[in-house]
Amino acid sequence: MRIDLHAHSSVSDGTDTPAELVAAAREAGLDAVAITDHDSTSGWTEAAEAARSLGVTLVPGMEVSCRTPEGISVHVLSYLHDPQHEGLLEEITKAKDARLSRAEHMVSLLAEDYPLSWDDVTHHVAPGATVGRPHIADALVAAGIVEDRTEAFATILSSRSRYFLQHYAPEPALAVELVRAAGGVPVFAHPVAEARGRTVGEGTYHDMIDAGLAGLEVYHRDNPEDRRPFLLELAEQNGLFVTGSSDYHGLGKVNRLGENTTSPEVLGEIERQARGAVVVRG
């Protein structure tokens, strides 16, 4: 089986429908993906049908965004909760409402400099999907001021950029908690990205171990190849299973569907911790 964990759709940040996202995994050569859109689950219904209609293997899940009180961003990825539970639900909605208050502010101070309005962001946003940086970096791509995404992240929409804000996040551990009080399976999404910032120290992984973590996603592209056995030798001392994933986004990344996959064994072992919502067979 090939098996890839992390894929996006228009929902939060990709650029195909979850309908289209579970097409492209059949296209790709996958027999199961997960959709894990970031604090949302409102992709999942479509994406099952599609599942179904087509024999692909579907594993419902989330990306919680989240943040260390050193500002630090983390991900976490939540498969088979319970998309109801209300201490997760009323966790990612505070979340949601602050970065869009975060994206509506940050497009006023770009306006000042550039010729941008939040019609032309809100233009690129599917129905249903918080606004994000992604759809500003569209809206900038689409106005001629940046080439793509890339160029928006590394220069316009950079940590380092005076256009940047922050916006309210849970810390990591609050999320893991979250997620498996949700019945959720949690695992630390790409955790050594030092591309994407400024990554934990130890005591942010033994804080998420603590509160519960079952797994990190080790063979992720954003993951450098020398960082990769600190993660491994991590997993292995305190029984975390392993995933590979893609971290898909449609045209949104250069990333593509079944570049990393993860094993059927794991796939087995997240079904068997879940208690919230079940693999949809295709």
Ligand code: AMP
Contents of the next structure:
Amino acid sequence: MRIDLHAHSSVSDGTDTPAELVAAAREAGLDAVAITDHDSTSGWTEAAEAARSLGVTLVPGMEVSCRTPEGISVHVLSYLHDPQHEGLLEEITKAKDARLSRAEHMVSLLAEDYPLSWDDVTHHVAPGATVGRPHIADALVAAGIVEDRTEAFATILSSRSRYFLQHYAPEPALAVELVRAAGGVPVFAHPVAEARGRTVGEGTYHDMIDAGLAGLEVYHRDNPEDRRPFLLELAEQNGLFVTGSSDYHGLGKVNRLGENTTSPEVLGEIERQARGAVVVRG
Ligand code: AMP
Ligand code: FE
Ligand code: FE
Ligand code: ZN
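Switching conditions: you have the form predicted alone, so give me the form predicted together with the ligand.
Now the full complex is given, and it begins with the chain already shown.
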């Protein structure tokens, strides 16, 4: 069984539609894939239909944007939660709305120095999709200002850039609590992704564990090898399971489906803990 539990579609900042994502998973030889768009579950229905017709198992999920009081960005993956749960829905809607005004504001700052307009950006956002820096990157690429998303993130759109702005997002422990309240299974995504910006200290892990954290995404290309023993030990000591995933974004990132995988035992554990939605067997 080859299982990849972290992938994005055009419902957020991936370039494949939900159906194309499932087809790509099949093409990559995966038995199961999770659709985990940022702050949105709008892709679930289309992905489920594709999974049934293509014979791929789909794990409905989402990646919740969070921020610590010190301003460190944290992502919490949620698997199999109830997409209608009010408390969780309210927080992701707030974050999604804040992402939109933040992107508009970033573009207005960029427009002072580059030939770029908000219209150029919306061109790259599917209707209703969660807006992020990747969409601004696409507009910068189209305008010939950078070569690709990777270059945009290394330069103009980096979290250390003068054009970078933060957006509202719930604290990680609150997100974990809400995911559990919605019957979902919360996993800390790429916890030590240092290249993206500052990462959290042990206190945040313990706050998240106390709130009901279920697992750590250890095998992810953005977690440096030398930081993984720390994660494995923390998981062992606190009864957390460990996942591995690609964080596929279609053409938007070099990450390939199945480049890291999760064991069938862990997927079984996720299903046992989940109360809000079920896996779609293809
Ligand atoms: P945002 O959530 O708007 O701050 O943008 C961060 C998102 O951009 C992450 O969730 C990734 O999906 C994506 N991202 C981060 N780094 C890169 C990169 N080097 N190339 C392409 N996409 C990236
Ligand atoms: Fe993303
Ligand atoms: Fe993430
Ligand atoms: Zn992701």
